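The data below hold one chain only, encoded as structure tokens and taken in the form predicted on its own.
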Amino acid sequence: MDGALTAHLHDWLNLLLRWAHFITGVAWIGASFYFNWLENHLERQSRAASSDSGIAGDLWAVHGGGFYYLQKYEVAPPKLPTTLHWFKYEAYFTFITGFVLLCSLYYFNASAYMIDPRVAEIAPGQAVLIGLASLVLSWFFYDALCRSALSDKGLLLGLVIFVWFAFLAYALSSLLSGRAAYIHVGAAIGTIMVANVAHVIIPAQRDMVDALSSGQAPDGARGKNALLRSRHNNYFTLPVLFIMISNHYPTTYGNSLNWLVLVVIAIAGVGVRHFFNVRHLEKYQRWVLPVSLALLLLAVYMTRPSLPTVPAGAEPVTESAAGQEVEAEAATPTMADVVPIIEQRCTGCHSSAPTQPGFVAPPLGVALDTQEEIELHGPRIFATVVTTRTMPLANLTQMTAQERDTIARWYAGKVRNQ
């Protein structure tokens, strides 16, 4: 088959497991999403819910033009009624979707997506174990967390679960390409996620529907449990939702502090899903919000630029691929130096027409053919090249440290002129 008909196919085939990905979870999260709504907003005082009717709490609401009026019993309905719904292939073909989609973007193209040479010299395979690993040794952890004393600690419990995915970021980090270190972290969490569908709150509810349907009485204690995991589910929701759409903003995972800046998103987003779950309290931590948002400014500066400080005239000293110091050139480089570079380095991948086998368009749009076009995207060239230096990806056109210092000095040349 032709190369570029495969990776027409291939961009196509993307495309839709993300488009699937992207559709299933958003099923799942907004199941989650409303059924804790619904349990944070019952009405627990009121009649329905008196002790001796097993209900506890009950609903109204309006939507669509319609009144709806929900009840929910302390353990189960006397009786199995006829029509019972149930909420789990959401969250299985949501992990589905995101695990081949995983396999096909990184794990088939490990060598250009899961290493980089700054970070550790190590083979695909070993990045793709590493990654596999990761999902795997998450899951058997926070569910022994969950099994142990522990599960009666609320905050205790949460904060060790936290304590393991910052340090699986920072491990992660230390061992694979930042993308992939921020996208195993993802992938981890919805590993734990599903597997708490699959394995906790769907087993708790088949029991007790089982119990029903055999006119016994049904453990409440698995119900409480799954619920628990259903929490922390909901807690997952908002750094899985970053980690999703981080690859597109190498900002974050280009940094090199790339862990701690994902730890505090992290930190932020679990704190805006714990105020919109607890702001119908009479009394709850209104200072939670704004110490979130101010979270997220805090990432937003951590992941500045800098530019050089390159004075008129002046001779820097940079460093170059061999190690060794060389003195680069005293003039501001020009467009003319910086052509051949991004020809050489860039255009293989950022053309209209790119020689790079697995590509049939520029990446995000950004083609560099010419002049103009680079003058237009020079500041996406300095942060990319230059400041997280995530580009050429995986350094496969080899770019070299002085070359990456001809095209800092040629922006800060720009930025000081303009």
The other form holds:
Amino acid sequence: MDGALTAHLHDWLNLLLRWAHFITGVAWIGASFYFNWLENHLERQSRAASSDSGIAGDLWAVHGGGFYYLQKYEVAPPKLPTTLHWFKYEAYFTFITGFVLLCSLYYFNASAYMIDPRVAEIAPGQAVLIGLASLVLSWFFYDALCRSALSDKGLLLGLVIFVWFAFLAYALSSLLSGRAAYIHVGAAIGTIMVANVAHVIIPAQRDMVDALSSGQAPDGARGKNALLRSRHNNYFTLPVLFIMISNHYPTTYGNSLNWLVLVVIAIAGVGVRHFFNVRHLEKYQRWVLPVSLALLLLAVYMTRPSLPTVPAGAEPVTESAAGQEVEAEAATPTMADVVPIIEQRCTGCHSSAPTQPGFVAPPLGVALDTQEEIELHGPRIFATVVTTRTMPLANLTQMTAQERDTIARWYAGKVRNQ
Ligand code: HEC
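Swap state to the form predicted in complex with heme C from the form predicted on its own:
Up next: the whole complex, starting with the chain shown before.
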């Protein structure tokens, strides 16, 4: 099969996997958000709840043109229904599609997507092993923590888990490309969430159902552990979702302190989740939401671009009456300086007809074939080449520091001229 066709099929495989991952993820997290909402909005003082029916609360909802009435039992109904719905396949398929996507996108392309020579000169095989190890180690460490004496100290346990992930983000970002570091922190958290469902929450529920159908009392300790894991999953959701989309924003993972940016945003995510968990209560920590939003602003500030200072008196290039470009005294680079750099370092991939093997279309639609396109994408070129240095991808085309500097001063000149 010729290279272009392989690349085309690989592209489609990634797209379809991502689609499936997204769909199953929406189904899983959506159901989890919904049940969380139910729990928080149950009317515990209602008539059904106040009688001796064993009902903890109920609520009415209207959706899709119909009325729904739901009841929650204190423990369990006196007699188990014949059809009982479980929620687990969404989680399992989110994991499967996510893991295959991780392999297809990162592990089969490790030299382009996992390695950044400015971070560490490691071999692709090493990068893949580091990635896999981060998933497995995170689960074993987390699971051991939840089984330890710490499990009775909810807040402290949460803090230790958070510190582990901050450490993981730091360690991975000093071994792998920023993009791979971020996705592996997300994948490690996601792995824990799915393992919680598969190894703790579902078995505990199965136990409960078995005990009830044989007329025994369910094991309280298992139920308590399941509740703890499910609470963790709840707090993990927003940081994980952020990491998944951050892959399209080099501003975040391309920052020189990318792990710290992630820590700040994760705290904000946990904070926002907490706000939605408690806001139905009469008394709750009202500062949580504003502080979380302030942290997001801090992340925006931390990732700000900084334009190089242009020497005083340097005039940007002007066009003469004849339409010819005239160099001013000081050498602010012009489009004529930039074009050859872009042609040499970028258009192998960023062209409407890419020549770099594995590319069939310009990545993210960014083609840099013409001066107009270069002009149009100026801010993004500056962001990826100078601020985050995430381009050229893995510096495959070996762009030099001097060339980056030329781009920086060209763009600064443009901005000053506006
Ligand atoms: C080896 C191929 C390759 C080379 C060479 C390369 N890029 Fe990219 N570029 C990519 C890929 C792949 C993406 C998409 C990344 C993603 O999916 O988020 C991308 C994305 C971009 C984006 C869009 C990022 C965004 O989020 O807005 C810009 C801008 C960009 N590249 C500029 C450049 C410039 C400028 C150069 C040359 C200095 C360059 N690239 C060299 C592969 C390459």
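The term rigid core refers to the maximal set of C-alpha atoms that superpose within 1.5 Å between the two forms. Every value quoted in this text rests on a predicted model; they were computed, and no experiment measured them. Residue numbers count along the first chain shown, from 1.
Trainee: Does residue 231 count as moved between the two forms, where moved means a C-alpha shift of 2 angstroms or more after fitting the rigid core?
Mentor: Superposed on the core, residue 231 moves its C-alpha less than 2 Å between the two forms.
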